[in-house]
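Shown next as structure tokens: one chain only, the form predicted on its own.
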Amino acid sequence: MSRLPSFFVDLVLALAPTRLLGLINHPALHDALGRERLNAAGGWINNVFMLPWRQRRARLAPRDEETRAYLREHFCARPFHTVETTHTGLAFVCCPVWLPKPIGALALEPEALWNSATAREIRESIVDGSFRHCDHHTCPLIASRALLSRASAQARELIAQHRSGAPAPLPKHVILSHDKSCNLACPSCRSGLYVANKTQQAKLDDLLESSILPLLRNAEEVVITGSGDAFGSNHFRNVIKRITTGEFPGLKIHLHTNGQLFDERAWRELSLEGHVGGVQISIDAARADTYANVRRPGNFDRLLKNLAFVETLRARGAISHLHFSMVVQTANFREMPEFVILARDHAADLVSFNMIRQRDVFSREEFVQAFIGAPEHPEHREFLAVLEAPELKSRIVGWGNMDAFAPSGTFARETEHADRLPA
């Protein structure tokens, strides 16, 4: 990755705000100009100009002493366990965007990869109870006190294993983010639709058999996908047709979707029975016409109908976990308490409340309307009212990054459960 001054790179910042990476990424720009070269500058703009902003801006928030010591007492497993991919070459330890500092080019061996310099730094990072590489207020999973215990097997284990100084194991849980291809164009994500064309395609299949595979083979779990829908993008389902083919042996595969294209001819066709562990299902909404909004091109009744074949399969136990997740905006908060029913109603095991932030594809006007946390927003004493609703005390509700928000006499989630709280 190309390094620049940081004096540089702030002064760009400030004169090319983060808006231009959505222009830049935005379908019809590609189709006028060129896919490829526009995909090269985004991901060039993102690793040298957006990268270190995220970094910086990560170490430089306020941190008060209590979160301060409640990390010294707590410890996350997963820059010692995981591995995400991401369509601009790099990989992360954890969600770029609550962890923004790569380890390493994904066309890197596995193992040089795992082990890189950048790694190592991180590991210590969390063994040394800083976690000074982590945004602190983005981050879920200490937003909501869901850390493990320092003193848990687990974290002594791992804390072991990194002061030996010997070479860290191939990581067990694989997060595939490589290719934003969807079939929706949710506006809390992206500015237009976005599916690989036949020359990416290649691309993503090339990096498949050279990068991809070899990091799955001694993997447990592999997540499809963080960064567009498993069944929307052709790449992915050429993965799980690898997957369920009888190459990995017990590799489960935990699906992230958005549930339109997820029906029994999918889960048929791509032979995932006995294969699937848990799946989320990202819906936004609980009613027609909020979803045609917030999910677009989205089409609730069929959304519908596939839950209730997802549900078909938590029943019979195909699927070991369900989890329904939400955005909260100004869109979509009044359905909150509706979306646990919904949840409910199809037995999902979690439902989880993230509160939307700021995305490269926002200006700062569209973002200012749609956060619905801020204290100025019009709409956020109601809001507050809606937060206190007895759906949203369910044992099965989880705060993700909302837990400042939590009404009181909520279930607080236990630490087993971390890992399905959704970036």
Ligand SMILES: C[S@@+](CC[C@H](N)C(=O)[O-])C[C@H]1O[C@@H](n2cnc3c(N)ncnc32)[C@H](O)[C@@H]1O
Given for the second form:
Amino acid sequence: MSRLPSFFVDLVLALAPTRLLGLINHPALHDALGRERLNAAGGWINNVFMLPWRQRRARLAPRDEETRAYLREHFCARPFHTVETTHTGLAFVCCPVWLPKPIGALALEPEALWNSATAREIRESIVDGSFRHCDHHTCPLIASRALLSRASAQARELIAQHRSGAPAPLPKHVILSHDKSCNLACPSCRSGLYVANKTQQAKLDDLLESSILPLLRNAEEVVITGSGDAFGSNHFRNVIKRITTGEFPGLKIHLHTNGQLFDERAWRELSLEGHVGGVQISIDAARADTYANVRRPGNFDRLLKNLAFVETLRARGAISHLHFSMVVQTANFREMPEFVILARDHAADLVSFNMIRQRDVFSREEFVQAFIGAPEHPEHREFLAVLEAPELKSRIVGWGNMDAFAPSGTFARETEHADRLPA
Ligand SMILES: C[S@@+](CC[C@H](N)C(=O)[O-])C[C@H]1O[C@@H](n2cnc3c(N)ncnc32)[C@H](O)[C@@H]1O
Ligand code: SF4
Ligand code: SF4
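Could you present the same protein in the form predicted in complex with the named molecule, rather than the form predicted on its own shown above?
Okay, now the whole complex, with that chain kicking things off.
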């Protein structure tokens, strides 16, 4: 990562880096400058400006005495067993938003990456109870007081291992998010279709042999993917093919997909039988016209056909957990009750709702229009009325980042990043 004078970084941060990223994502600029250059620029802005900004936000956020006391008594195992790759070429030991300090470049040799000075320093901050690299406000495990007790057997074992000074064993839980290629361009996520071209894919495939597969040597679960689509990315299809050749018998794949390309043929071609644990399918709608709007250019009939196939996988135990998710926004909130029925009809174990988040792909005005959670939104009262529907009290419903809206007595838990939680 290039080093810039801190006053310059502060100046640009003051000018709002999200605007810069928003500009980079503008389709007109894509046409004019070419996607490869813009991707490189986007990665650079992210690493040089956004990361220091998030790190500073995490460092400077006010920390109350009650939270400090809670953290001194608790422990988080994630930096000891989880690694997440990103499309900017850096690796993290937790979600890069909650713990924005990278442990190093993905291209490093896996043992060196996993035991880098920064990785050790992050683990030390958990062991000493300060959690100083974690954002105490955005981390849902801190906010909802869901951390492990420091006195638990798992915490004591990891603390002892860390204090021994021996290299930490390679991660058990790997989240692959280093390719954004996807067959859809959902307006909540991106402003246009993105699929890696041949050169980019060749670079990613090189990484597969040199870094990704070695990083999976000790893993029990690999999540594919939080960045693009498990089936829409040729690179991730190659990763899956390599994993299912038999080289990783103890490793389960957790698929996170829009489901458009998840059919019997893909299951067979990728030799997925016996290799998949959980599946999360993001759907965001219960009706064809809404689906066509929020999951462009997705086809609802094709989705339903694929869901029928996935249901058979769940019924015969070929997958152990099925999760349908919806990003709740103005365009789809009326369909929340029907979405629970759709999930129930397809044998889903979990149906989760997460409120749409601001991203650099849409303007502030577009976000205000889509963010139905705001009391001043003109349709907010109607949204609150929809939340009263009996379907939403089902025990398979999880409320992700929408705890505040969960009907009383229902199941409220962190599901937005359920794929980041090891089983
Ligand atoms: C980026 S996608 C990658 C996996 C896969 N392509 C999919 O859609 O499930 C990961 C998750 O982010 C969610 N998502 C997309 N845009 C969002 C937004 N603006 N706010 C909150 N979640 C969002 C998607 O619905 C999906 O569940
Ligand atoms: S940010 Fe939260 S989940 Fe991540 S390591 Fe810190 S406490 Fe654990
Ligand atoms: S399917 Fe997933 S990765 Fe693709 S555009 Fe939609 S939310 Fe983003």
